[in-house]
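The chain below stands alone, shown as structure tokens; this is the form predicted alone.
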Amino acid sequence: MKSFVKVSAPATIANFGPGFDTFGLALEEPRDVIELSMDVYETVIETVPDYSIPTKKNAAFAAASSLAWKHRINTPFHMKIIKGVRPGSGIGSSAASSVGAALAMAVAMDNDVKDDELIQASSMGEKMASGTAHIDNVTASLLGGFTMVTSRSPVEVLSIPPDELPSFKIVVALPDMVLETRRSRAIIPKTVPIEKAVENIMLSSSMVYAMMKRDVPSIGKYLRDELILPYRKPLIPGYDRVQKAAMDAGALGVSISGAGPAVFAISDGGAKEIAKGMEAAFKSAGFSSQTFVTKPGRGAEVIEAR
């Protein structure tokens, strides 16, 4: 067993338009960095910045301990999570911590842990954070690129690695508010009109084709959602203004990242102007916001192990 492991795991955009609980896209930045030490006397989890999370009721502990217990390893550990992904932002904060924790534990155990097992363990972190063991975020954070969940049990995932994706920019606007995933999921209706379901099937299949063809304008065109977004956007004050501002500034498409409140836009140029427009629109709705520009990125990586 290794005594120290350091890994990083990226932020993600879950759902990615019409692919609710199915599509995921890894972002090049930001990333969480997880440092796992095994030669300790008690289990402790700390975050930087300090979010004062309880040691045994958080996503990272749930993911790491789920994997350890499965392999009959019951030793204390110290985990330090340097949070590059802000909690409650909608860009996969709990997923990044869960994936990083699970990967670090797998490396520390010196066991040949497969991707599907890492995804299952990471989903326990998502269940702890949101109440549902969805895997669209964790899959993208682990594998990188664009991922498509085809089965939850057993875990089956299709993916397009980042070097096979088209080149485009992603502008992310994070309003100064927290929107819990549990709340965003609670408002989703249990049944939907058949015509809306058909519309999303068309959009989803078209999105996969556009990704494979590296057709950036079409990716923006198909970045629509008739099933979930209409119910979630009222939870994000100013969403319609932000969407319009981004499109007026040249964005190819706009949607909510994950459960929100982050809003993202696709661009093949003019990303800085789009970011300014989105920030101004949130301000007009009464919220300050932070914006950043990134691109599709790589998955979780081991930085050090000894």
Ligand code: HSE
Given for the second form:
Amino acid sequence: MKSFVKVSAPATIANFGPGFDTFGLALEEPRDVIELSMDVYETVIETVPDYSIPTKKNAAFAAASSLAWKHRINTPFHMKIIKGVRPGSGIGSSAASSVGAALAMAVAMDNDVKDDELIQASSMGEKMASGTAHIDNVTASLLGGFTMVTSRSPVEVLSIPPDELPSFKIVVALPDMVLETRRSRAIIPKTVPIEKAVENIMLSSSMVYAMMKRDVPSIGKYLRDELILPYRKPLIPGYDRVQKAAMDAGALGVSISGAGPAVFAISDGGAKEIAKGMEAAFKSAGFSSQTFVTKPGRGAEVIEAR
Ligand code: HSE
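Can you switch from the form predicted alone and show the form predicted together with the ligand instead?
Below is the entire complex, every chain and molecule, led by the chain shown above.
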């Protein structure tokens, strides 16, 4: 057993347009950094900055403990989570903490833990945070690049690593509001019209083809969603304006990141102008926002283990 492990795990864009609960894209920035210490008497998880989450209600606790218990390890631990990924913003905050926690625990246990087991354990964090154990964010945060869930039980995933993806910029706009994933999942209808389902099958299969062909304009073109986005849009004030502003400024495609409220655009240039346009559009809808520009990135990494 190791006594100290430090890892990092990236923010992610789940759904990536048409792939609800299926597609995920890891972002180069921001990342959570997780420090796990095992030589302690009591299990405590602290976050920096302090989000005042009780240890046993932290997604990271669910992820790390479910993995440890499965391996019959019940040792107390201390975890410090330096939150680079803002909670409740739609860019996979609970997933980054959960993946980081599970990976750190796996390294500390000195056991050979496979990716599907790490994804399964991390999904316990998602369940604690949002009520459902969706695995699109955690898969992308663990593996990096563009990921596709092909089966949830058993966990099976496919991925295109970041160095095989085309180069494009991602502009993310985070409005100053919190939207609970639980809430934006609750408004999704249980059944969908067949023609809308067909539309999304066309878009999602074309999206995978465009990723593999490294065809950035087509990635932008297929970044649409007929199934979920129409219901979630009303939860994000000014969404249509933000989308139009980004497209007018030269974006190739725009969508909601995960469960929102973050909105993202992809581009092959002019990212600063797009960010300015998105910010101004949120402002005209009554919300200040933070924007940043990033690109597809690598997955979770071990920084130190001793
Ligand atoms: N696929 C999930 C959703 C991601 O859209 O609800 C939540 O972060």
